[in-house]
Structures are given as structure tokens and as C-alpha cells.
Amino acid sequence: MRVAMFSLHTCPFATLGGKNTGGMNVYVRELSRELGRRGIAVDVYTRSQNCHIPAVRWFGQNVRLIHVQAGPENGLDKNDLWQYTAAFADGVRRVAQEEGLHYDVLHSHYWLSALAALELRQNGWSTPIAHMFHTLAALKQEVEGFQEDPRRLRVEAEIVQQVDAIVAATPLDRQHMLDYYRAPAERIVVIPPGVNLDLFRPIPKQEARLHVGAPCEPCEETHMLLYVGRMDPMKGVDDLLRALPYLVQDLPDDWPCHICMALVGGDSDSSDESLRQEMDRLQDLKHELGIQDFATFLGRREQDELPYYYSAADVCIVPSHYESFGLVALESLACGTPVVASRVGGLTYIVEDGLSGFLVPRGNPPALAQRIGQLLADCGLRRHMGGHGQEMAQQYGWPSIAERVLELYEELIEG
């Protein structure tokens, strides 16, 4: 069986953190690669944003990364690169042909992906075509003061009724595609992400805070509280410096430990306009607030170096207005890190309210600060919550995942 997989907009190998990176460029390498392990032979197609980089790189057994020409090679905003989908399905084309490649499925992934697919399909490829979103358009319309590109929503609801199957992160996911986009029901199958158990493994804490050094002053004692991800309006970064304050305050006069909040993600120094915006706003806030003596901006990270940070730290935030899914909250239950979460989309399913870490109301820092508190005080609580979580993570290791998305490749090719 052969493969292509589609990331158009973003490389499954770009930086953490940034503007167009996240759980999705994770997802895209490790499934091919597990496939890869499999005797799947994966083409992982993305549009080339540096003529420098080698157009093709192979990166695990049977499984390469192939850069194509789709515009101008450099970064530009995911809106901007609705006009280039036929020139990267032309790219695809001519690797094919040049190669004498049949794929027996193509996996899309974003909605610009799936044009690209499609745009196959309507000059002459008959191949089937499994599309996974990641976010849905409608519910991030649904976010107070975000505003999503108009072409997006539309062309989505129009996905869902072309592509063969939508693999959907979970029953909610599915459900929203239903509900919003009146997708086909049995179109829909239901398989969540991955996360990679060799690397995100418990680290013992002194060893992880060694690795990564004191992202503040130290002292006798030191609670580390994490965020990691994008700087995004989206992801609610307003909401975690807000909630610091709250928390500072609420704590006795007596307390005899040190408290700082780690961020990784987004670069001041970055070539994104947007991004550099994001984070000199961010950084006024926290003078603002008067937080400076507690949380500082790390920037971006490899992923290599994530499971010390969720191992360092004793509390992971997650406090997104809207996720899919929720890949950082079960990274960091895989090290063992209970976490505190926004209660929206596939955080409701990843974290268990009470047993692995805490759902709060988005957008409400005081409830975030409650409850990070409540975490902080409570040694064997994090203890507790910490190993739950991490016996919970087993089940969505890469293997298992793999082997159900396999079989829909199977039931499509058969059908």
C-alpha cells in the first residue's frame, strides 16, 4: 500500500509553537511514520517556504517528506494560500508521474489539503480520499471576537459532502460536523490522535528541572506551572496571566513556596509580523498585571525537549476557547503531569474532571487560578492525579491508533 499524505500549509517538521504549527504537525509525522514501521510506504507532501531545504527528505522507514513549489517560497498566511491548492496538486501530479506512482489512498489534512485532494480527483485520479480537519471553522466562529475567513466555512460544509471518509478526533468532533456541516453519518469515523509513549514518559523532576534550567528565580522550593503551545488569541494565553494574579493572592501569607509559570511558544523575534504583534501584546499584559516576577516566555521548543518541561513542571495549563482534540494536555498526563483545562471540545476527553487534573469554564481566570491552587497545595493530590493520568495515556499510544487508521484505509481501498 502506498500513501500520500497532504499538509499543505505547514511543514510536519516546522517548530513548535509558531504561527501554523501544532498538534496537527504532529499528528502527520508520527501516523506516517508508524505506518511507515508498518510496510506502508507514505509520501508526506507540504509546500515548499525555503528553496534552501532539500525538496525531498526521508525521515523513518518507508516514509519521506516531499517539498513542492505551490507559490511563493516563503511563509504566508493560511488565507493566502487558497490560490495556490491547484499548483500543489499539479506538484503531487508530477512527482507521480515522473516516479510512476499509483497511491492507493490520500490523507488530507486541514481543509486546504483537502482542495488539493480534490482538485486530483476532478482531473482524473480516482483514488479514495480520507480528510481529517483538526479545527472546524464554525466552532472557532463561535469564539468571542474571532472572525474566520468566510471562503473557509463555506468550502468545509463542502468537503465533508466530497471526500470519501472524515476521520473525526472525537464523538464531539464527529458530532459538530453533523450538527454544523450536516455531514454524511456514515461517512464519518471516529479515531483520536496519538501520542508518542517512548518519548512522553515520566522524568524524574529534579533531573527534568536540571535539563531545562530555572525559568525563574530559585528558591527553597519552587511550584512550576507550564503552558505550552501557540501565542493565539485562540488558545486563551489572556485567560492563564490573568488568572496568576488571582492565584498570588489567594495563597496564605505564610506560603513558603515560589511559584512561576513557564510559556512555551510564539518567538518576539520571529519573522511573522502577526506573531511578533501577539507577542509584544502579551508581554505589555504581564507588566500590566504585574506578573513579570512570575511568568516568562521560553519561545518556541523541539518536541524532543517537551517531555522535560511537562516532567519539570507540577501543573499544565491548557486554557483554549476552542480544541479538537488536545494533544499538549495528553502529552503532559503521559509524563505524569495532572492538568488544569479550559472544559471545551477534546479536552473533555482527555482530561477526567477530578481524577487526572480539572475542567474549568473558558475564559475564567478566577476559576483557573482556583483550581491550579487547589493543585499546588495538595502534594499527593498531583500525585494522584499525575498517575491517573499517565495509566489513562497509555491507550492512545501510537500503535494502537495506527492500526485503526489502517483499517479505514483498508475499507476504503475495498470499497
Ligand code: UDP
Given for the second form:
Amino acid sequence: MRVAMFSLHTCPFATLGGKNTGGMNVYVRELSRELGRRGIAVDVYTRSQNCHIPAVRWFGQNVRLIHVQAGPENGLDKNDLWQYTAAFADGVRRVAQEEGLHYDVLHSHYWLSALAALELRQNGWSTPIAHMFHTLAALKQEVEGFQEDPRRLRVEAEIVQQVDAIVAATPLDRQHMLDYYRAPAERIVVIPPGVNLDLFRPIPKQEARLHVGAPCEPCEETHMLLYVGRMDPMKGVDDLLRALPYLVQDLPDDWPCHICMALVGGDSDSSDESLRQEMDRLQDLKHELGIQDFATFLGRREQDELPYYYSAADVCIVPSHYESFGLVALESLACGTPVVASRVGGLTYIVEDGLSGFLVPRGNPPALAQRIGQLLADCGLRRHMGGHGQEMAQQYGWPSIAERVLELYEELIEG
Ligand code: UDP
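Give me the form predicted together with ligand UDP now, not the form predicted alone.
Next comes the full complex, and the chain you just saw is listed first.
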């Protein structure tokens, strides 16, 4: 079997934790690798953003990353990319022609990639298309103060009618597609994203703290709170910063521990203007709230480093306003660290409220503070919830998730 995976707007190897690089990059990379291990030939196509990077490179067994030229070879705002989807499709067709390749399945990611796959269909390719949205414009639109491109809303509603299968991350994700886009129910299959269980596993706290070093003293007397993720208003980092004063104020006078919060992700020196602005805004908020002694923005970290951060932390917080899945919550649980998360989207499936962490209403800093405080005050509860979470995370290993994706491909091929 030969599969073409489309990740038009972002390369699966782009540095993670920027404004636009996160779960989807990880998903495409890990799924492709796992399929490759099973003998499936996978070509991952992405738009070239740098003419100095080789057009083709292998990553993992049977898996290639192919950069195709579609528009200027530099980073562009993803809202400007729809005009290059036809050029991207042309690039894919050229590679297939030159190498005499026939793909059995096209698997597109994010609405822009689906447009490219449908472009190929219009031009005579009969290859079945499986699509995963990763985020839905209709849902983002509902988050207060957020304005989504109306073109994307319209196009997503068209995509659900035209592709052969849609992969939903959770039953709720599926329901949203039915409610907002009237998607054909029989074409939606629920397959959650996976987690790399070889990488994300508990590391003894002392060792992990020594490894991560500052900002938290590597000692028992420090409580470490952790945020990991993109620096995007949708992620609710504001709420987390605003929760800190409530947390500190509610601590009993004889509280024995120092509290520090590490925020991983983003980059204040980024060449991306909008990311820099977002980082500046969050830094200003931190100073406004007078919590500079408690919270530190660390910038991005490689994924290989993250198990140390999750294991060093006492609690991981995922305060998102919208989350179609929420890999960070799953990674933290896989490392045995309980999670306090907003009660939105995929997080409601990953975090079992009261068992592996707590769910709180979105946009509610006092509620976040209350649950974080409860966990910090009770070491036994943290250990119990972390253990439960780690056990639960085992069902999300990539081998079993890839198996389900493969079954879907086989069904599509059989027609
Ligand atoms: N991530 C990372 N380094 C960072 C920040 C994030 O490797 O500095 C990774 C993290 O491990 C996770 C992904 O980015 O796998 C974020 O995925 P999630 O589903 O939580 O959020 P999304 O970015 O899809 O909104």
C-alpha cells in the first residue's frame, strides 16, 4: 500500500510550540512513522518554505518527506495559502508522474490540504481521500473575541461532503461535524491521536528536576506547575497567569513550599511578528499581575526534553478555550503527572474529572486556582491521579492507533 499524506501549511518537522506548530505536526510525523514500520510506503507532502532544504528526505522506514513548491518559498500566513492549493496539487502530480507512483489513499490534514486533495480529484485522480480537520473553524469561531476567516467556514462545510472519510479525534469532534457542517454521519470514523509511549513515561522527580534546572529549584520544597503548548490566545495562557494570584492568596500562612510555574512554548525572539507580539502581551500581563517571581516563560523545548518537564512538574495545566484533542494533556498523564484542564473538546475525554485530574469551566481563573491548590495540598491525591492517568494513557500508543487508521485505509481501498 502507498499513501500520500498532505500537510500543506506546516512541515511535520517544523520546530514545535510556535504559534502554528503543535499537535498536527506531531500527529503526521508519528502516524507516518508507525505506518512505515508496518511496511506501508508513505510520502508526506508539505509546501516548501525554504529553497535550501532538500526537496526529498527519508524519515523512518518507508517514509519520505517531500517539499513541493507552491507559492513563494518562505513562511506565509496560513490564511493566505488557499490560493496555492492548486499549485501544491500540481507539485504532487508532478512527483507521482516522474516516479511512476500510484497512491492507494490520500490522507489530508487541515482544511487547506483537503483542498489540494480535492483538486487532484477534479483533475482525474480517483484515489480515495481520508481527511482530518485537526481544528474546526465553526468551533473556533465560538470562542469569544475570535474571528475566523468566513471562507474557511464555507470550505470546511464543502469538504465534509466531498471526501470519502473523515477522521474525528473524539465522539464530540464527530458530533460537531454533524451539527455545524451536516457532515454525512456514515463517513466519519472516530480514531483519537496517539502518544509516543516510549518517549512519554515517568522519570523520577528528582532526576527530572535536576535535568530541567531553573526556574524551579531541584528540591522537594518547590511545587512546580507546568504549561506546555503554543502561545496562541486560544490556549488560555491568560487565564493561567490570572489564576496564580488567586492560588498564592489562598495558600495558608504556614505553606511550606515555594511555587513556580514554567511555561514551555513560544519564542520571544521569533521571526514571526504575531508570535512575538503574543509573547510580549503575555509578558506584560505577567508583570501587571505582579507574578514575575512565580512564572517563567522558558520558550520552546524539543519533544525529547518534555518528559523531563512533565515528570518534574506536580501539576500540568491545559487552560484552552478550544481543543479538538489536546496531546499535551495526554503526554503529561503518560508521564504520571495529573492535569487540570478546561472542560472543552478532547480534554473532556483525556482527563477523567476527579480520577486523573480535574476539569474546570473554561475562562475561569479562580476555578483553575482552586483545583491546582487542591492538588498541591495533597501529595497522595497527586500520586493517585498520576498513576491512574498513566494507566489510562496506555490505550493511546501509536501502534494501536495506526492499526485503526490502517483498517480505515483498507476499507477505503475496497471501496
Ligand atoms: N510541543 C513541543 N515543544 C514545545 C511545545 C509543544 O514539542 O515547546 C508539542 C507537544 O509535545 C505536543 C504538541 O506540541 O505534542 C502540542 O499539541 P496539542 O495537541 O497539545 O496542541 P495543538 O498545538 O495541536 O493545539
